[in-house]
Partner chain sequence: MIRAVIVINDQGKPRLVKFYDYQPVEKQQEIIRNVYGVLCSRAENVSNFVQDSTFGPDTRLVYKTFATLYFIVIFDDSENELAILDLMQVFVETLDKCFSNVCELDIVFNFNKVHTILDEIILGGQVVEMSSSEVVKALDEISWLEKNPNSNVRVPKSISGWQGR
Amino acid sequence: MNPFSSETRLRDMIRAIRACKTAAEERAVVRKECASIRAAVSDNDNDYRHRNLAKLMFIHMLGYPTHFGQMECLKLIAAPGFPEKRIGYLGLMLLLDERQEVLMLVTNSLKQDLNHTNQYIVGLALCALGNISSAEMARDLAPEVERLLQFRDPNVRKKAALCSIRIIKKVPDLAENFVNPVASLLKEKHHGVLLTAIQLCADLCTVSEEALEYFRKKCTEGLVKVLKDAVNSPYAPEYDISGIADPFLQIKLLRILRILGHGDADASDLMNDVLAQVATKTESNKNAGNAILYECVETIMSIEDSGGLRVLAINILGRFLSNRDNNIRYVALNMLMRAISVDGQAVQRHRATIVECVKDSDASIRKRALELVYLLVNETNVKPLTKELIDYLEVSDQDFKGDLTAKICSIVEKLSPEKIWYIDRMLKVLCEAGNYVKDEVWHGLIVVITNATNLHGYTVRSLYRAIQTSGDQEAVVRVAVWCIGEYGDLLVNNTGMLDLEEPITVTENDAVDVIEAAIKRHTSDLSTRAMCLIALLKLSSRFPSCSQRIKDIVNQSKGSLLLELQQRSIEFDSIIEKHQNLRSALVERMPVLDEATYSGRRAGSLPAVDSTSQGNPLQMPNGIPKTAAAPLLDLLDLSADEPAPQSSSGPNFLQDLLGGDILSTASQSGTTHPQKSGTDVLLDLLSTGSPPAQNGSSTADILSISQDNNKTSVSALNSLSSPMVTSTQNSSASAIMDLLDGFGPSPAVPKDNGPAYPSLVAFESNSLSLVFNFSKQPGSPQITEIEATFTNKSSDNYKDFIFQAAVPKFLQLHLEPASGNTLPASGNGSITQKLRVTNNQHGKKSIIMRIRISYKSNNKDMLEEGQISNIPRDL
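Would you be able to provide this chain's structure on its own in the form predicted on its own?
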């Protein structure tokens, strides 16, 4: 016999497939078997159709295509016998789904089978309809399914209820047709029918508010009675599981009571007694009993209930926390987190058990318990709970320290009763897990320390002790270095001793030793070493006798490979050696930092810096003054969208144009002044001085900045930078492209520029002239094409010529590549560059732009800027 003919039995095919040693062999066997089945389908082989379909189902489960056998399912379903229908319906459910168009052909067969005299065939049809019914099939066959809910056989009623669930999910409008039949099913004695009826009732309540109100009024008492009978029922072997009568039915009943009682006081009153019985009579030493108790607690927490029953539910959860099963403890913690908002006082009684769960060996339980403890903390228990958490921090796993320290720091910051307690707790956390805390934590600690003026001496002495024992914790080192630099004289003089302190003797050299050790630690990062240098500069003023030693330590960083440390070392050495008259004023005590402002910044509710027009200039790392009123994001302050007058202050214009990091030495609009070195140009252009943030109104005024150059963006950076800062150019390239929308060439402007307009001298200085020639495309009045012509009026050639422009938000600017980057002297040549401006308010507002032109003259960086506001409104 051919091993791959239709006469091959299913078990032989399975055996042949399992005997294959490689995927290729398996594919070969399946391919030959599928070919044989296709041949049988073509020959309309009725004798082995059921066998072929069984083989196809196995092949389908292996992941191979079997679409060619779909019609065979329909033929078997149309057969009169039960065996053929059974295989046909099984294939229908496995090989097809509701999205298949061929499924429409089976609707008539399903309707006939739902009305069949054989209850088993009816069951097959209900099972298939419940699995693959589409919305159209549900509408067509809903009356038959509704009728079968009253069928004489309980198995058919059960399958009809399950099929009804599918129907109302597909067509919610049909829900009202099933309300009355379901109400009668809820009185069934057969547990199987009752289970499916309860599920159907729950789904009806979900899709229909009218059904929910109907079941509340008509069925609540009956369901309560069924649950009470199940709880008090004697031993029934057919339903007994671990000594509990049908826990599945009890759980379903509790769930439907939860739906009916939620938001309805009358329905909740009817079920209070039975819920108390379930909570007290159910055994908790078996898993089935714990499942019932958990659902009972869920129901109590969901319905409108008095406090006594909720206390009973929370006590059950407290017992769950003592269970050895991790799953039970985990679900108890989850439920307690929800119960806090309902009855926090009852949850507080189990606080000790919850804290013990924080120390559990299971990571999931530890994390969930920690979140619960965080919710439990209040003003009355913050001290004992924080002490327990910090004590556990000493022995906790490394993987858990990060989450634990974050919660402890948040608790201490939010609920600290006094500053000294806050400082002590934070120091303990930093000493135990300083490497796990975020920067905001020790930043906030420094803010609090500056505000606690009567605790400065106590704090610096505590930190001096802490750095001796916990020098490996980076956060401790940073805070200690800052405080010793700021309050070193208080440390040496034992100023502000408290009664609880032990006397400590620290000399000036001891304080310097601590800073020197920190800066020489190989694990210290750049920020820590930079803070050490600043602290040494402060101590050179506070400890004049150690000034020379401090100078020697600072000089050691002059050869550092880190440019930041090298620069600081050179600058601080110069201050110590040459500017002693300025040093004391430069390193005087930090002003008290505003805690409210800092807290608001962390919460995102307050601006980082108050924007005032009288703000003092801030000195940036590159020596460029920056006012607080010029935020990084406020590129163009043209909120009125009107042409501004020609600016008389070049720096103010450039601060708006490029983020406020431009030289403040005033120059008239259109005048020339020497640029800084290449480093300063990059810093100016990229605003690397961490400018203060502005409130949300300035962010909305961000305008597009366009620039172009005939070189790539990297070469543009090279033209701006001196050789000594080559290493910074590549790292700044992406930032400058983000800021200025890239340097790459853009698509060419069409040559047909429409009617001509008079030329306009847009900008003119002693050394440079800029003329605009305008043109417009026919039919596009809002688009203006500008040809900018640059002419050199001086006797020196200009190299690395770059033109930049910025426009308000109602304009869109597009720059074409310039014709060159060298501008010949004395007007012997020119550079041209095309601009395309789209005015979204054409006819109402004129084109206005601010420009910046940079070039090199005699190898000296030059910069010119100005505002163009004299363009006619009709352009």
Contents of the next structure:
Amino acid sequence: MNPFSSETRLRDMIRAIRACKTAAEERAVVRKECASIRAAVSDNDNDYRHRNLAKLMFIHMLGYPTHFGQMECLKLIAAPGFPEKRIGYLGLMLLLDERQEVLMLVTNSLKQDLNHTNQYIVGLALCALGNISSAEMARDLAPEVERLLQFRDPNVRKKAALCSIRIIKKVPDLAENFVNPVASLLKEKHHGVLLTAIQLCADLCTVSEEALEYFRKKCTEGLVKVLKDAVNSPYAPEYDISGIADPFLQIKLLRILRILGHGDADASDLMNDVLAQVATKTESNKNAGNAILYECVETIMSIEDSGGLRVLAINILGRFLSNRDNNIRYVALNMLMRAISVDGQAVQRHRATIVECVKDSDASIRKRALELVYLLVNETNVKPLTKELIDYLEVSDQDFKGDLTAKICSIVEKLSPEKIWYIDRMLKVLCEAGNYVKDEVWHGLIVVITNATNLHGYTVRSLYRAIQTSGDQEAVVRVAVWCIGEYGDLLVNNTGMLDLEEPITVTENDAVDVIEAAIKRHTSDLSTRAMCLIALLKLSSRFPSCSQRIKDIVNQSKGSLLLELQQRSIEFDSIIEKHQNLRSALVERMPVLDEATYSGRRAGSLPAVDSTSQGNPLQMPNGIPKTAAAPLLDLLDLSADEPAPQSSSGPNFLQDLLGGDILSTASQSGTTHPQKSGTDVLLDLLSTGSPPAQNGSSTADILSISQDNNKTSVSALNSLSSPMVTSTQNSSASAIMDLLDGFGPSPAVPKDNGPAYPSLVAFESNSLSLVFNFSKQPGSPQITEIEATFTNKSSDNYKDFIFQAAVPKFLQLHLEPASGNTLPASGNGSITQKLRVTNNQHGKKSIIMRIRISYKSNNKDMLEEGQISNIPRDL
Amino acid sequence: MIRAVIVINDQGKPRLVKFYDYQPVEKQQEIIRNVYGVLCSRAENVSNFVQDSTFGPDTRLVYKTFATLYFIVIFDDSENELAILDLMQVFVETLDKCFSNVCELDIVFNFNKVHTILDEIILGGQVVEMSSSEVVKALDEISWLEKNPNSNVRVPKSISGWQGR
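Having seen the form predicted on its own, could you give me the form predicted in complex with its partner chain?
Complete assembly follows, chain above in first position.
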């Protein structure tokens, strides 16, 4: 016999473990104990087996492996004495897994013990079976358990009832065997038995539809009577918990009534009275009473009921909300959340109390109350509720502000009755908690502001005030900077004053001061500073008197370590310096942003755009072009020789896009736009303007392609654009290539291996003619190679010559770079450009295309457009 | 259904661990650590309920502090949170009656007796008995049997009737 094992008693081992100062010491003690227990196990030591198992249970609780003791449990259970069996069963429940095969070995011992003459041993066996029974054991032992439901001793009956729950959960087929015994148990007078029988009944009802029907018919009335007796019973000390007679039994009764009454009007009818009694008679000054009321409310909410009881129930919850006990308030809010779908009106009546709970000192109650308020808000109460919440925002805990602002913003966005209210509330939120506001919230605000044309002046003045008081809130600064950039003139002139406004005097210098402060603020991040730069550029045109000052501020960023800022400031500086004539058109006010597109984008396509914004941190994921993209976008509008697009639908943006590249060609000698920004514009425009449906992966694809290789992007872009658009991105793409890579146009190599086709005058005007020469590859009739030759008929040289073409969907167009961009006068030379057209409906439809040709003649921008539809069908 | 009853002290040491769904030891320890992490960072004067996803989306956790011990019950949505608080009260009252002024050390050194007490209150995740005097009576019988293992039942059990009539 192992001396160590016999010497240390359980107490001593626990003492030794408790005396350990470090985890390592504890491990050493446990290791020693485990070694000696293992030794005892292999010695088959009988005398100390149950002590060793007790030790193992303690060791197990501390988290050490104890699998080697599993067989010991079985041996102890098989022993005749009560103490051994007790420890054996405890060990069985704690150390064994129902999935282990060892468990099969215990079935026989269990069967014997379930038939034991000592009722306490029967109790032990029932307890173990109820805790760990596997499906096989359940099948084998169900008859014994069923028999024990009628055992003379109530303690055994109640354990057998709970054990049956485990059995029917493991093997639902066995449910029908238990229906009749349970029906008779439900007539018991013994509290414990009744309690367990009700629980078994509830589980039978959930596993078997027939059982539910049976109990509904046969037992509803009886259970109602039991509950009635319990409610009206006088003081019963034995089951009393803080003055309430057996609350747990009442709760279980209410629960079974809920199951029986749910979806059945007759059964619900039977219980109406007693529920009303419980709801009115139960004292609510103790936890136990409230537990009953709480359960009662849940039952009333679930059964088929006339409105009367529901109002009673919701009023109980309303009372709960002003209870001092946090737990009661907590469960009341939980329940109201569920009740709102049943009877929203009744819940609305307690709105004021619920709003008070948003200010609770307990964070989990606040959170729940806020969610509930969020559910309660509708068009009629949005104004007072929002005011209440925003007022609370001022004094709320720091950790709660994030949740609170998110919910307020969501409410305001969802339910705002008018734009001015939206803008006012949002400004208030931004001022209070601008640092907690998510980016899409203030992006959304800007979209709304641009749409509220008559409120521009009011908004910019409000923001000017706001930034004076809340300049530490990043979101306020950004929105203010953006608006001052856009609407700075309205700020200074006090244009569009509303009646409710107090007039303020702001000079041009004051407005610039604000931006300067924002760009110099050390907490401003890259986006804010970039936005400031753009605002400054815009102000330099709006406030000519401050132009020099603005230039100085912009110049300060020239040395910025952030590439984006440095680049922008250099670009903007040169715009201010050298391009006075361009500037005013360049920085025109942003077109109205389309709300529907914006919200659609927010819902659907954020991920795709996100992936593109990695390359350039300045791109806003929501596509509001207010940063680097913004001036470029404006530039595009300008040089595209077209009015600014009034809505940001796809086609317009594609046109802008074209314009953008025209510009880059134009600026070949002037400001240099590196390839990256050009490409980014493409991305921006596409992601901003195209409707959400097109905005999925295809956008991403295009982006990745176009960054790699401008040429291949052409076909992708074509497939994206609709046929009626003058989509000539292809030429734009090549323009970029020319510009950036210094990539000379490859000389056109005519291929004569296909059949010859007559050449065709595709387009002719007073100043210009365009001739197409066709060729085809022998094996692929769908593909037509076109060589376009442009001739100048006027007496002036054309500069910055660009040809653009668009085709319907059934065609795919690929444009090679042009041979040059200058077209000498009077036909003294020509430009050639190769096109490759793939006709998917070759033979059925002929090739058609729309063209647009732009150039500079005598420094005047010229634009010619036309349609080519005279191409023979066999091409 | 009740999923687990756990007693830990304010140092995070487990004092009683009972899972009604089998959990491997490592998982048990992880749960205990997580629960302790949540509880010791909880402010005073807040509710006793913690939203808990250890056993799935609908499980909740109720805790109550008694002297140096946290009593924790994890359960699903078929139980009434407020009633579970009462259940814990019954459990602690029963411990108090069995050990006369129970303290942490009683539970440490008599953990298997505590298990037996718990088994008389909760079986297979369901409540067996809410009357602490009934539980104490049953425990008296069990202790007597422990000491006199070879005799049969000491006294004929009186069938206690429905008190409330």
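As the structure is a prediction and not an experimental result, all values here were calculated from the model. Residue numbers count along the first chain shown, from 1. Heads up, when I say rigid core I mean the largest set of C-alphas that superpose within 1.5 Å between the two forms.
Residue displacement note: P154 has its CA displaced by at least 2 Å between the two forms (rigid core superposed).
Once the rigid core is used as the reference frame, the Cα position of P781 differs between the two forms by 2 Å or more.
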